[in-house]
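Shown here is one chain on its own, the form predicted alone, set out as C-alpha cells.
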Amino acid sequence: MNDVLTESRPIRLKGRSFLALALTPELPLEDWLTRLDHLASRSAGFFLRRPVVLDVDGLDIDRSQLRELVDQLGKRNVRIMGIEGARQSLLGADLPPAMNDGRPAADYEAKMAEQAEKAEAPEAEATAAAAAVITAEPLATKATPSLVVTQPVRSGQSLFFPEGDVTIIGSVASGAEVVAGGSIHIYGALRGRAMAGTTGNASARIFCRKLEAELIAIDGFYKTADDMEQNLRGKSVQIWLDGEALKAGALG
C-alpha cells in the first residue's frame, strides 16, 4: 500500500511548435551586424519578445567567430534560441543548442489554425509585459488558404498566418504587425509592420489603402518608413519585389 502511495508520478511530455525568426548572416560579419543595427534603430522594438533561430549553414566561420557573434546579437538584445546548420564541432555548452530540419511555418502551423472555431480574429488589448497573438482559421483548405480579418490590428498585437494571404477589414496601428505566407491586403491605413511572403513566396504583395508603415517586406527584403518613397506616404499603394529590390506604385 504504502509502495502505491509513495510512487512517483510521471512527467508530462508535451510537444509544441513555435513561429521563430530565422536570421542568416553574412560575411563580413561586421558589415551584417551594422545592417542589423539599421534595421532595429529604424523600427523599433522589431525584436522585442521574438524567438529567433540563427541559421549558419554555409557559413565559413570558426567557433570563436559563431561565439562573438552571439554575443554581440545578445548585446542587441536578440536572444538565440538555437542554431541551425552549424557543424558539430562548432558547437558547444556555452552556445544555443543545434536546431535541425527546420521548415516553413505553413508545414506545421496548419493543425493549430484546424482547431480555430472562427476565422475572424479575436480583440485583445495590448499591454506593457506581453503582445497578443491574433489566430485564425483558413477560409479554403484546398486552394490556397487565406484569412479575413474583420478588426483592426492594435498597437502591440501581432497577426500570424504563414499559411496564405491575410485580408484586413481595417488599420493596422503603429507597434502592430502583420505576417503572411502570402499577400496581405489592408482595406484601410496601414502604420505598423507589414511582412508577406515569410515561407518563400516571392511573388507576394502588400496592398494598403493608407501607407504609413514603419516597416514593409516580402519574402525577406524590407524597408523601413525612411527608406520608403516620400510621394507615396499617405497613398494608396501595392508593393512588390522586383529581384531583390521592393517596388512600390500607387493605385487608382
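Positions refer to the first chain, counted from 1. Keep in mind the model is a prediction, meaning the values are calculated, not measured. Note that the rigid core is defined as the largest set of C-alphas that superpose within 1.5 Å between two forms. First, how it differs from the form predicted in complex with its partner chain.
In this overlay on the rigid core, residue 28 has a C-alpha that sits 2 Å or more away from its partner position between these two forms. In this overlay on the rigid core, residue 77 has a C-alpha that sits 2 Å or more away from its partner position between these two forms. Core-superposed comparison between these two forms: the C-alpha position of residue 86 differs by no less than 2 Å.
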Second form
Amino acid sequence: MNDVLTESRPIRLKGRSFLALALTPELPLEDWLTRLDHLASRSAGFFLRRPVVLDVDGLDIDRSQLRELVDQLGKRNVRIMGIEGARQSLLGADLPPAMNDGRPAADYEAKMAEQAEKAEAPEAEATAAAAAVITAEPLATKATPSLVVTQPVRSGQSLFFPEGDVTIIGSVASGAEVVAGGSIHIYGALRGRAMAGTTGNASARIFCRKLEAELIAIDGFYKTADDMEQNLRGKSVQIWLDGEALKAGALG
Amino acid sequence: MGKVVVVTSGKGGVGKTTSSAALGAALAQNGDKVVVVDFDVGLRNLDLVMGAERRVVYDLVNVIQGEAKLSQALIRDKRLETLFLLPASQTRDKDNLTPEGVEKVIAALQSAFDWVICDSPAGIERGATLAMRHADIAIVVTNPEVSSVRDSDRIIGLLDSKTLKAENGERMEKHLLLTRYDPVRAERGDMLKVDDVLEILSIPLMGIIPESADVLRASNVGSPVTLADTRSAPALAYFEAARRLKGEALPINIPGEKRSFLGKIFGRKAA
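Would you mind giving the form predicted in complex with its partner chain, to go alongside the form predicted alone above?
Complete assembly follows, chain above in first position.
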C-alpha cells in the first residue's frame, strides 16, 4: 500500500529564497522603539504584512529582553518571522525560529550578502531601503549568475547556490551534495547528490562526465540510484525534466 | 623550524598509528630529529606500538595543563637516538585538549625537532580536528575499500577548510598512503584498485603498504615495522614513503603489477 503511494506521487520538497526586511535593533531598546514608532507614524502600515527578520547579532540582550522586544514589535504590528545572529541559548519554542543564511556550504559562499545588505539599512533610511527592496527584484532576474568550483566536492560538503548554474571542475564525492537554482555541470564523476532547478526551474539540467550518483533531482522531482537506468551508470550523461518525469540520456 | 605532519584517516583501524610509528622511525634513521605525538587521548596506542608503554610518566594532557614540562613528558626511543614519543593520556578524555594548549605544545616541538608527526584519533571530532589544526603536511591513510575511501574524502574536505593553513588561504600539502593493500584480492575485485582510490580522492600517492603479517608481528613486539624488520616488504614501502615525504620523486611500484617476466608469459596465475 505504502509502496504504491510513494511510487506514484512523491512529495516535492523545494528550496526557495525570499526577500525579507532585516531589522537591526540597537541598545537601549526603549530609544530604538521610540524611533521605530516615529518612523511608523510617518508611513502608516510600513511593516504590515511584510516578512521581517530580527537581526540581533552583536546585541547584548538576554532571553527575557528578546522575548519582550518581540512582544513590543508584535504590538506595533511588526511580525517577526525569524531571528538572525542569536545564540542558541537565546532562542526557545516561544520565539521565532533562528535564521542563519541556511547555507551549510560556507566555503563556497556567493553573492547573497549584497541583497541582504540592501534590506538592512538603518531605520532612518528605512523608506529608502524599502524602495531598494522593490527594485532589487528586477535586478536579481537581470543576469543569471553562475558559480564555478575548481576543486572536487568532498564527502560531507554541501554546495548550495540557489541563484543559478553551478559548474564543477572535478568530482562530486559519495556523501556530498550540490544544490543549484539552475543547471549543474560536473566535469568529473557524480557520486553524491545533485539537485538542479530547486527554485522552481523545470528547464534546468544536470550534466556529468560519469554518472554514479546517489540521488538526482530537478525542480523537486527526484530519482535515487536504484531507480536510474542501470545502463547509463558510469557514462557521460545529461538529465532533464520532461513533464513530471526525469529523463536521462548519454552524452556524446 | 620543523615540519608538522598529521597522520589522519577519519575511519578507525586503517593503520594511522602503525604508519605514524613506521614513518617516524624511518625518518629518524636518516638522522632527522623526530617526535611522534599521540593525539588519541583516552585510547592511546602509540606507546605500545613503539614499545614505550612502561616508560610513560607524563603525557600530552599533563603538558597542556601545566602539570609537567614538555621535556619531562618526551620519551626517547631506546633504539634510535633521534626518535621521541609524546604519549597521550589514557585516563583523561579529549576535552582536556585545548586549542591554545595544543598550539603551544606544537610550537615548542616545532622549534626543537625536524619532524613533528601527529597521530590523529579516528573520527572528525575534537581530537582529530586539533591534531590536524597546525599541520603543514597531511598524510591521509586509506584502506582500499569503500567506507575507508569515503571517510578519507570527508577528512580531505576538513583539511581544506578547518586547518590553520586553509583558514589563511594557503593550500595544505596532502599525501595519500594506501595501507593493507592486497594485490591478489584487488585483482579479484574484492578490494578497490589503486587507480579507483586515486580517482576518487584525487590527491598524490605517497606509498602503498602491502597487507603483511610483518606489521602485526612488529606491533606485537612493540617496534615500528621500519625498525623490527628493515628488509620486510611493508618496511621497504614505508622507507620509500618517508623519502617521498622529504620531497624525493620516486616512482611508485604497485604491488602485484611488477609480476615477473615468467609470470607474464605463463599468464595470470594470481587471477
